[in-house]
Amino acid sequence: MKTLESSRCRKMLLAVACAAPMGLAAAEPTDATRDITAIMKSAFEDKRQATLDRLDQDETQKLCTEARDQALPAVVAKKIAEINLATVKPPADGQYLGDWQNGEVIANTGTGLQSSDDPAKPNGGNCYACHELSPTEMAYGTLGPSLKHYGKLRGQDPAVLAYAWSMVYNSNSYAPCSNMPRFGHRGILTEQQLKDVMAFLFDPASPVNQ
């Protein structure tokens, strides 16, 4: 990003941040947000699999942006959940669990979809960036809840598996405005990869459940 564009973007962001306390949030953010988007699109370019369409917000992202820095209204949360739950596709064969060992690899892999990544290689889930999973893992993020003993504590009731699948497939289906990637909905992980991650969470032999 050019220096001038960086400066302009910072000024626009500051204008949005300062507008709310002065009671200008209803009038100012729309124009400011449009300007910021225009600056971003002019400052970046398509590079391999990292394309500019990532800057385009879908309805869920727009609703979450509008509600930023404040409690999400119940009616908006309900709408977001309904929109995203409708995108969830159960496994074609009805089987939620795959190979937990492959799931562990996916959880530990943080590459995929960046311009510097090899598009021929499978994407990772980078689960440890936000969650504690295996009790033996020494480094993990805390942005998301601990998933240690996930399957051991919850069992494998069909309703439990369906809920967990929905969360991994599209986290906004039950956690509106979640920071978790919508792995299935956005095509980040394949159906088989989702099954393998599910197995990593639920299989009794998985390190998660030891």
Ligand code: HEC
Contents of the next structure:
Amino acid sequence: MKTLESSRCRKMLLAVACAAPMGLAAAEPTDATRDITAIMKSAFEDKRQATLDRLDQDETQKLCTEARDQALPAVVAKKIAEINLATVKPPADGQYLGDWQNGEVIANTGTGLQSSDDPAKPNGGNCYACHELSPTEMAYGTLGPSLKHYGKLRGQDPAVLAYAWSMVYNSNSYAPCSNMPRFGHRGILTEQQLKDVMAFLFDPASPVNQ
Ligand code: HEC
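Alongside the form predicted alone that was just displayed, please also present the structure of the form predicted in complex with ligand HEC.
Then the entire complex follows, led off by the chain already shown.
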């Protein structure tokens, strides 16, 4: 048992799971991680807006990579949620909901940020790649939960709106190591676009709530 525990401990990466008093900083990358990163950097090149600095992980991504083969330790999950919640900027005018019709277009648009995309055009949110939203859209992915009837089911209590805003702004604020892009934090969607997808989720007139 002891051996198992300690090898598990090693796997969970010393700085994170086994040396809590030393803090929760992401551990130094292993040799294998360094080799893989070097191979990726040599195999790809900057192409227009798609630049290689995308391979550089921030602290959240490092912590999630370290824990990828096991359940995320609670203490690390808490730290990731804290770091990411601190990045969430509420809308400057306090209004969470924009134009649902534009939000629908954003949810359905899968372009933006790739080398072949026109950087002058607004980025899409590609929400349907992972979520069911409007019942009239038949093509959707299931990596994320269904968001059908989202506003109808949850209402518009300020706490509900603030939570949903935080999830779309930076999913790791409430779902540490989520696969959902951190749309606001990473500058994928603008504040206005975030408001528009929020309206698509919450507006009683939005097809999501029919
Ligand atoms: C790559 C997949 C992916 C994409 C793209 C994506 N999401 Fe998500 N989303 C998820 C996953 C997975 C979850 C569940 C949280 C978790 O466990 O990671 C989630 C959770 C959510 C939640 C919280 C649901 C709840 O239970 O309250 C909202 C709201 C949401 N997504 C909205 C959006 C919107 C709006 C877009 C587009 C702008 C979007 N998502 C794009 C994967 C995705």
